[in-house]
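Next up: just one chain, as structure tokens, the form predicted alone.
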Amino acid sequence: MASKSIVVAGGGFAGVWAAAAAARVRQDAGLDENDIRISLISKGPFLEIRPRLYEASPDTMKISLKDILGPAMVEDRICEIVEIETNTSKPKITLKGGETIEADQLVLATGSQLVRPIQKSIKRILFDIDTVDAATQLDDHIKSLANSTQEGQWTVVVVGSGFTGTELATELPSKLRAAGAPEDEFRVVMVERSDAIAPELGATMRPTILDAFDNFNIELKLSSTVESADSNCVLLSNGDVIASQTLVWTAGMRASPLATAIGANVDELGRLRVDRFLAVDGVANTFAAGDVATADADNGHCTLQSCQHAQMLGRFAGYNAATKLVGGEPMAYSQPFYVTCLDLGEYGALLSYGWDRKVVRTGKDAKKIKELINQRLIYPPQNDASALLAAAAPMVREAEDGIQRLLSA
């Protein structure tokens, strides 16, 4: 065949296991890199482990791209997409410095980015922990504090109480006790704009979360928002007025623009809107994966922001997108099996089932899965070609199968 080619573009979770399954089915095809070729494309030359980010040394919650695909003859280039255009039979990526590629197969994979507040009367640092610069920033600022002689040195406030602020929260005082701050004097504040706390997580993980706030005397301040901050104070929209030194922002995540800017149907957070087989609607050769992505998760249940939905999204992506190539059958993409592991730092963890979000473990048993899920099962085979690509099959593996395995891994 001629040579054909396949860009991934994004290089987390759905751009690596895109890229794997891609590769998987040119080598189960019989061919090799000279017949298809194909790239991730990535701002930086690591898979940044997110989901970890609110623990503790978040620099080190990376991996080298090279060592993952590199194995597997899938080229990384290391350079940031400024444009997408897929107007034309082949679609055609824009790098920075004005080099163009085009591809017979694209899978947009940029993932999301936290939507930070746009206030002139937020005159200070805005912590977030979005990325591994961005989290490694916090946690040297927070190690920094003992050094501090400010009213609120040992005050953090956190907005946002959703998933990602409800675990840096519950982490927050064993960070700050590492950092030389009084067991009487450390303060962490959430701020959460609902009447209720972790909003999208659902009534029944509250009162589990409730009851590790309540352990870490972490405070509440609901149905509020952040009015205005400087140096040395944080004011809320009910009037609170909080010393503090260290402002977190969680709330928001959206789509990467690449996403709105090729010109497709989105959603409201900007994710485009793929067929069952994560086609693009409306636009050829493209494929969407990740965070990018709004799909059919299972009966009705879309896809979600997160790395359980991105690491299947890619493998189905990556698949679909090379069988296009070389004549084979695609498949849908489906992912009934959906669990909700919540960390909440030394209090243990809280793992829940299913849409409805029954909760089946908490404390220290939810716990040992949490770490299961964030030390192993999310790290794909590095240096090992034949490990990544037995790993990079879509699947569709069926609710209780799934948790079953989960419980007695």
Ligand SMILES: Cc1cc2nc3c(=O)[nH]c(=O)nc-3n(C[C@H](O)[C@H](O)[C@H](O)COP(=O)(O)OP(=O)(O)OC[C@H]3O[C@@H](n4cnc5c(N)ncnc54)[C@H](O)[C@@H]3O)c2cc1C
Second form
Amino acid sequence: MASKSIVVAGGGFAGVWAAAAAARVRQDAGLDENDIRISLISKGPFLEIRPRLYEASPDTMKISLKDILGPAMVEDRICEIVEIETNTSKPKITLKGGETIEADQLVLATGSQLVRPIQKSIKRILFDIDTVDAATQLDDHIKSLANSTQEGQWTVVVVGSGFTGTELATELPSKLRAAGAPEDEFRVVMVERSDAIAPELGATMRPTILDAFDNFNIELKLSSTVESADSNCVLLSNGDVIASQTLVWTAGMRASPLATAIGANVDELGRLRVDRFLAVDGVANTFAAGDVATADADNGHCTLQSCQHAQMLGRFAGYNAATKLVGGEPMAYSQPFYVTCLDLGEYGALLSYGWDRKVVRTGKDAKKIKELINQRLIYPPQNDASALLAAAAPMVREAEDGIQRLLSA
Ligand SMILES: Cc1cc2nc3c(=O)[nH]c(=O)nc-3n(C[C@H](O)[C@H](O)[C@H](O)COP(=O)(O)OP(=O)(O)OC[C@H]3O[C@@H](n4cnc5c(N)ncnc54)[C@H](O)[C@@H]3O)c2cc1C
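Requested next: the structure of the form predicted together with the ligand (the form predicted alone having been shown above).
What follows is the entire complex, opening with the chain shown before.
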């Protein structure tokens, strides 16, 4: 066959698994890189393990893309994509510097990023844990607090009590102690705009989260937000003034701007609407996966901006993009198995199951599962093409089968 190309844009969980799934289809069709060239283009050389960035040593939470994809003959290109044109039959990708690349099939997987506040009244470093670099900057800052002599030296204000904010807040007591904070002298303050903690996680998980907060003496400021901040203190909208040099923003994620720029239908988070094969609605030869896409996961339940959805969306998008080139039937995406596993620091963790988030494990039992997920299950094989391609098959796991396997793993 004449040489064809697949470009995967983005080297996160969705992009890595899309590229691996495409390489698997290529191999199964008896073809190689001379027949179908698969390239993954990403801003940096690593797969960043974003779900672990609240933990200790965030600088280590990354794996070389080359080590994952090189053995499977997927080319990785480290460059920023500045534009994608999809109004012709071959999507055209423009890289920073001006080079353009045409693809027979494109998988857009450029992920999401934190929406930072734009108030000019916040005149200080606003920390976050959205990327390895940002989380490392926060970690270094916490380690440097021992040298501070200012009031509020050991006070950290976390804005947003969603998944990320809650995991960070409950990890902070350990991080502060490790940095030298004397017991009973540190404060963690959680600021939440809503009138209830963890609004997106729902009522079933809330009692355990509140118990963990209580256990750590984490102070809750509900129905409030940050009004202004300078290098010494944070003023909240409820009038509270908190002496602190450490303000961490975790609230609000939005899809990569490249998704909106395509000009197709997007949802309120800027995610592209895709059909059941993950093709972008109304756009030729373009698939989307991960945090940049919104798909029906299970009978009207939409995918979330989560690692567990990104990994499987990637596999289906890569499979379907490659299948269009080699011939064969595309596979319809669905993902009925859904869990939420929330780390609560030294308190343990919380595992819920299903879309209504039924709590199935708490404390140390849930923590073991969280460690299994974070330390093993989300890591793709490295330097091993056959293990990678074996794991790259798209698969629909039924809910009951999924939870039984996880609980017995
Ligand atoms: C602190 C934290 C904790 C989390 N915890 C969990 C959890 O416990 N469970 C869970 O399921 N999910 C969790 N998530 C969410 C999860 O990490 C994301 O949903 C997942 O990483 C999405 O994968 P992705 O591949 O779609 O996008 P991303 O991880 O955002 O990757 C996108 C990739 O595209 C690249 N890119 C972006 N723009 C460009 C461009 N213009 N040019 C070239 N490359 C580009 C980026 O560099 C990156 O490599 C957490 C996220 C954070 C930040």
